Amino acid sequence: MHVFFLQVCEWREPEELAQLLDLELKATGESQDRLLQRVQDVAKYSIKTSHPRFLNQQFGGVDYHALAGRFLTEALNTNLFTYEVAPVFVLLEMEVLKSLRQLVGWTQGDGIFCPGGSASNMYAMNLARYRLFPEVKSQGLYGLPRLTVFTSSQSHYSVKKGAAFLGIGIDNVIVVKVDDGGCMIPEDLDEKIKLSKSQGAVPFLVSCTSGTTVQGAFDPLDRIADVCEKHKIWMHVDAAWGGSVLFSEQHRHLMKGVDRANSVAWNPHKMLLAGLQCSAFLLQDTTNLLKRCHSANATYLFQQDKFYDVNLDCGDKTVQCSRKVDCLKLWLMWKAIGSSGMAQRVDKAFIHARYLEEQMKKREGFHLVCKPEFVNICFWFIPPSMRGKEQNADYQDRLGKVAPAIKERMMKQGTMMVGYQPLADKVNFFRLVVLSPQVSTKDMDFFLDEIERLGNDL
C-alpha cells in the first residue's frame, strides 16, 4: 500500500535537528508521554526507506513476514554461536544456507552469515590466503610472499579495505579493465596475472561481481573460472547486490558460471527485502577451512564433550563471538512466498526498470548514461538551458553540478531520494535503483515529472 501522505524525508540541517531531538543525555530518567514523543521525533525525522520513491540505496520497502521475524530475534534476544544456546537458529542457519547454495549449483559446502557483503568479501580473502599459506593463522605476515588480488575497476571498494585490514596493501589489490557495460575484460585479467607473476607476486584471488554497485554490471564469470582455473586461483564472487537473480528463471542466466566459483557473499537484504541486515558468504568448500581458518578453540564455550554433536557449534566459524540472528527473517519469508514469490519479486524490479527505461527514452533531456543490465539507471538530465551546447568549453562542469543541485531540492522537500555520483571521466549522474516492490509505474512516471520539476530551471 502507498503511503502518499508520508514524505521521504522531512529534512534537517544538523544542528536544528540535534536541538530537535534534545540528544544530551541526562542522570535522572523522563515520563513515558515524553519518551513516546520521542520515538515519535525519531520516526518523523529519519528517512523512510519502505516509501516506494525512495530509490537511493541498494535496499528499500519491507517485507512484513521478514519483518515479524526481526521482531522476534529481537525478543528472543539470543546469540548464534552454540546449539546449546540457539537451537533453532543453527538448524534455521543450516537449512537456509543450503537452500541459497543449491540455487548457486552446488549439492554440497559450508557458509555462514555475516554482518555485511563488505565483510563476506574480506572472509574470502582471508580464507583464500589461509588455503595458500596456512601458516599464516599462526605466524602472522611474516616471511609470506608479495600476495596480490585482482578485481574489476568498478568493484565494491570493500575489496581494497579488506586488503588493507588483513596486511595485504592496497597497493596489492591489481585493478582490471571493463568494457563499456562496465564488466570485468577476462583477456585483461589473464595478462595482469601473468604481469604480476613475472614480478616475483603470488596471485591468489580474484574478486568478481555480479551486480556492480553503479552501472550494476555482471562480470562474465564463465570466461573468468576459465581464468583462474589456469592460474589455480580462488575465484570470488561478490554478489551481494545481484545474486537474487537466481530465482529468476528469466535473469540467471546473468551469473552463468556461478557454480565454477569457490565463494560467493550475497545480500537476501538487498534485492530479496529480508531486512538490514541479512548477507550470506557461501562457500563450495567441505574441508571446514571456514572453521580451521578462524578457529581459536576457546574451551568455555566450544567444550568438545558436550552431549549433542559439538559440529552444531557454529561459533568457531567466525572471526566474530556473539553474533546476531540474521536468517529467521529470510526463512520466514521463504516460507511464506515460496522461491517462486521471491522470483515474482526479482522479475517485477526488472518489469519496473525497464518501463522507465523506455520512458526516458521519450522524454527530451534524459541521457542513458549506458543500457541498463540490471535494475540500475544511470543517466543524465539536461536542462532546457544546456540543450544543443555539448560542444561548449563548460559544457562537462556545468553537467557535473546538475545532478547535486536537484538532489539538494529533492531532499529539502522531501518528495523522493535518488542518488548520484561521477565514474572514471563521467562527470556526475544519477543512480536510480528500482527494487521495493511498493513501487509501481506510477512512481516511475513521478519520477520523471520531478526531476524535471526540480531541474528544469538550472
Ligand SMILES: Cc1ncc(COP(=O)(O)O)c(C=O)c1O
Second form
There are 2 protein chains.
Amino acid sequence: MHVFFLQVCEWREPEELAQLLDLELKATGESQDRLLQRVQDVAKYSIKTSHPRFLNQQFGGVDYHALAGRFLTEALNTNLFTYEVAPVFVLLEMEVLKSLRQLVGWTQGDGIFCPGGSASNMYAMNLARYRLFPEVKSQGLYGLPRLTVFTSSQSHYSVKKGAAFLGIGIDNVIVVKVDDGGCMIPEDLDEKIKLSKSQGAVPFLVSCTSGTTVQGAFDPLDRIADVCEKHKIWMHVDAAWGGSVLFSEQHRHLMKGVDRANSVAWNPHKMLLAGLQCSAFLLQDTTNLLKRCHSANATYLFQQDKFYDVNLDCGDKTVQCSRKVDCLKLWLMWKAIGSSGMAQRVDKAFIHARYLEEQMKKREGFHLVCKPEFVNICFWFIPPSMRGKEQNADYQDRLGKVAPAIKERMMKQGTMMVGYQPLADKVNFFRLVVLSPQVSTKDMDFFLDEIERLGNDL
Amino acid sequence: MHVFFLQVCEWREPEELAQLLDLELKATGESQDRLLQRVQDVAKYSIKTSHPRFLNQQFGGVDYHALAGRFLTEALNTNLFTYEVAPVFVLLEMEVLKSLRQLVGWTQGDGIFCPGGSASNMYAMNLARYRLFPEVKSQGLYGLPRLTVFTSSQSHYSVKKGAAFLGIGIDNVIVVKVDDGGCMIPEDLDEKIKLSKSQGAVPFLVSCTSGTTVQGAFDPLDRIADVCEKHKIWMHVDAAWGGSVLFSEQHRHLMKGVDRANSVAWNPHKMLLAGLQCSAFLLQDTTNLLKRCHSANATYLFQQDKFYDVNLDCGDKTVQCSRKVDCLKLWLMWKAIGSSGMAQRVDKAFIHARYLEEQMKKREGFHLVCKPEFVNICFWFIPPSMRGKEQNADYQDRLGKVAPAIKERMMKQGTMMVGYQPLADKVNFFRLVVLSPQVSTKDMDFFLDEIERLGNDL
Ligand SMILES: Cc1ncc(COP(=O)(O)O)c(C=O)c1O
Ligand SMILES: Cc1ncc(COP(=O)(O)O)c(C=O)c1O
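Form predicted on its own already given; the form predicted together with this ligand follows:
Below, the chain from earlier opens the complete complex, with every other chain and molecule after it.
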C-alpha cells in the first residue's frame, strides 16, 4: 500500500498561522528547546515543494546532490565576485557556463549567473541597448530616440518589468502575435518592427521564449533569427523554463536556431531541480561586452595591482556587488548524474506529460486547452453538472470559477498543489507541470482522481 | 596553547586549482565516493570566511542560528512570491521588515528583501523616479528632462551601477564633496542641487551613506534631510554596511535623522552575520508605492480570485519573479539572541575596533589613515626601511606597493586575509573590518604581529 503521511500543505489562515508561529521579535533571546520547536513549526507549516504531489510551479521536486551543494554553499558563505575570496567558485562558474554554452551550440562566449531569470532578461535588454548606444551608460537615455522591444503576447512578464525598470517603458514593449500553440509569429514580428521604425522608434531587442510559462510554447527561433538578422536587432532567448530540453537528443529540436541568438537566459532551478536560485545568462559575445556594459571598476574590490590574473574577478560583469554562489549545486549535480542523467530527467518529464495527456483523453470532464508541446499540461476540469452545457450563456463564467474552487479545497485538504490561471480569452484553467523525477504514474493517477473528487459536486 | 590547524586560505594558482578540482562536466555520472571527495576538495580550497582571521570583507564570521535557518531554507526550497507557496515566509518577512523599520524609527511603512544592497539602492532610485514621474513606468524616460542623482564621493559604486542600469546614466550621478572623515558636506549638496537645476536637470534622489564601504563614515542625515526637504527630493539612506548600529543604544546616534529618510537599504548579511544574501529595503511610504511602481499583475501567479487575502502575495512588489527566502535566517537568529544580543554584537565590534586602534598607536609602523568612526580600521603599514623617509620623492609610490606585497604573502601563507585599496589621493592602505564575535584580542594581536612579520623586510 502506498500511503502518504506527509501532506503537501498544512493550510492555516494567515491570522492563525501568525499566532502559531509567534512571530514577534523581542529584546531577549530564547532557549535551544524553544528554537528547535520553531524550526519544526517552520517546516511543518511550509509547503513541501519537494513532495511529488507539488505541481504548482516550475520548481517542484528535489535533487539530493544539488541539495548537498546548497548546504555546502551556505556553510562556506562567500561572495562570488573575486578569485581572492571565491577561488573554487570562480572556476566552477566558468566551467558550468562553458558547458551550458556548449549545449546552446557556442564554442566561445561569455555569461554569468543572475539572481533569477528576470534579472537575466534585464541583462539582455541592457546589453542590447549598450551595444547600439554605448553612451547610454554615461549619459542615460536622455536625448536618445524612443527604443522598442519585441516579445510575444505569451512571454514572461519579466520582459515588461525589465522595460519599466531600465527606463524603456512598458508601452515600448511591442507585443507580437502568437499562433494557436502560443508560438510567436515571425511575420507579425517583422511587420511590427517595420511599423515601429516608421513611427520613429529604434527597435533594439527581440525577446523570444523557449518554453512559455503557461502553455510551454517554443517560439520558432530559426525564423525569428532571420528577422533579427534582417533588421540587425539583438536576439535574446528567454529559455528560463525550456532551456533544459537542450540536454535531450530527442527534444532539443524545439530550440533549433538558438545558436543564432545573441543571448540566452536559462534557469537550472526550474526543470533541472538545482534549487532556488540558479539562473544562467549566456552570451555569444567575445568582446567583453558584459563587463564593459556593467563595470564600475571599484578600486576597493577590483584592484588592478593584484598578484593574480584579475580577469578572474568576475564580479564587475554584474550590476550586483555581493553575489551568492549559485553554481556549486549545479556543478555537483552534473558531476553526479552526468549530462546523460540530465537528459534522462528531461525525457522522463516529457513521458510523464504524455501519460497525463493520454489519461485525460480517457476521462470525461478533462478538456485540454491546447496540445502540449512541452511538459505543461493545461486543461479545464468540467464538473458533471456542466457537461454538455457549452452553449449556455453563463458557461464560461461558471467554468472560470471551477479551478479556483477546486484549488481552495485542494489546499485546505493539503493533498496536492497545482496552479491555475486565465490566458488571453480563455477562462481559468489548470496548469500541471510534471518535472520531478520522483513523480510516479501512481501520483499522476492520483492527481486526476483527486481533481475529480474535489470538483465533482461543483 | 592556542593553535590554528585550519588556515584561512589554501592558496593555489588558478591553473593548478582547476586541475585539482577536475572541473570538466561529462556525459556520465560519478560514484558517491568520488563525489564525497569533491565536496571535501571544494571545502578545502575555498576561503574560510567564518574563520576569525578572515577580515577581508564585511561578511566574515558565522552565526550558527542563522546557518541553521539557511539550511532549512535550502531544504524547504520555496519561492517568496505568494502566500500560497510560502505562507510561513510571507509572514516572517513582514515581521522582520516591521522590526527593522521600528529600529529606523517608523511605526508604519513598507519594504522587501532584495538580492543585495545594490538592488536595494536601485529600488530607491526607481521609486524616487516613479514618484516624480509616474508615467515613466509605461513610457520610459523618453521625452523626460534629464534626471540627476546626488551622492558623496565615498558612496558605494552601486549608485553608479544603478544609474547606468536604470537609464539615468553615470554622468548624471553628481558627486558631492566629503569632509576629512569621509562624510558628505550638506552645503556642497545644496549647491550642487541648485547648480543642477540651473542647468535644466531635475534632481530626484539623494543617496546618503551610513557606513561608507572603505572608511566607515556616516553622512550627517539630519542636515541632509533639511536639504532634501527644502528641494523636495527623495532621501535614500544606503545603510547596507552601517545600518546595524541602530540596534545599539550607544552607537545609534551615528544615524540620527534616519527616520526622516524616504527609504533605507540595510544588509543584515554584513554586520549581523545573517549569511549571504540578506538585504532589506525599507520604506516610509504607506501608499503602496513599491507595488504600484513594480507590479505587472501577472495573472498566472497573482490571481485576484484566490480564496485568501491576495495582499499577502508580496512578489509583485519586486522586479524579480522567483525570489529566494532571505528572511528566515535573520528571524531565527533574532529569536535566538534577541535585539539585545544583536546590540551586544555591534557594541563588541566597536570595542574590537577601538582595541586595534589603540594597539596600532603603540606600535611603530602602523599609521592610521583617519580616525575610525565605525569598525573599519584604515591604516598604512610602513616597513622599517621607509620610516622617517616621508620626504623622499618616491615615498608614496613605494608605500602604495607595500599593501599588495603583504597581501600576496598573507594569502600564499594562508594565515589571515585583509583587504586593501587606494582612496581619492591616498595610496593603497589596509582596511580591517572586525565584526565577527569570534574574534579575540589574541586574534587582533596576531593581525598586527603578522603584518609586521610579512612586511618588515619590504
Ligand atoms: C519563461 C520564463 N521566463 C522567465 C521567468 C523568470 O525567471 P525567474 O523566476 O527566475 O525570475 C520565468 C519564471 O517562471 C519563466 O517562466
Ligand atoms: C555602503 C555599501 N552600500 C551598498 C553595498 C552593496 O551591497 P551588496 O553587496 O549587498 O550589493 C555595499 C557593499 O559592500 C556597501 O558597503
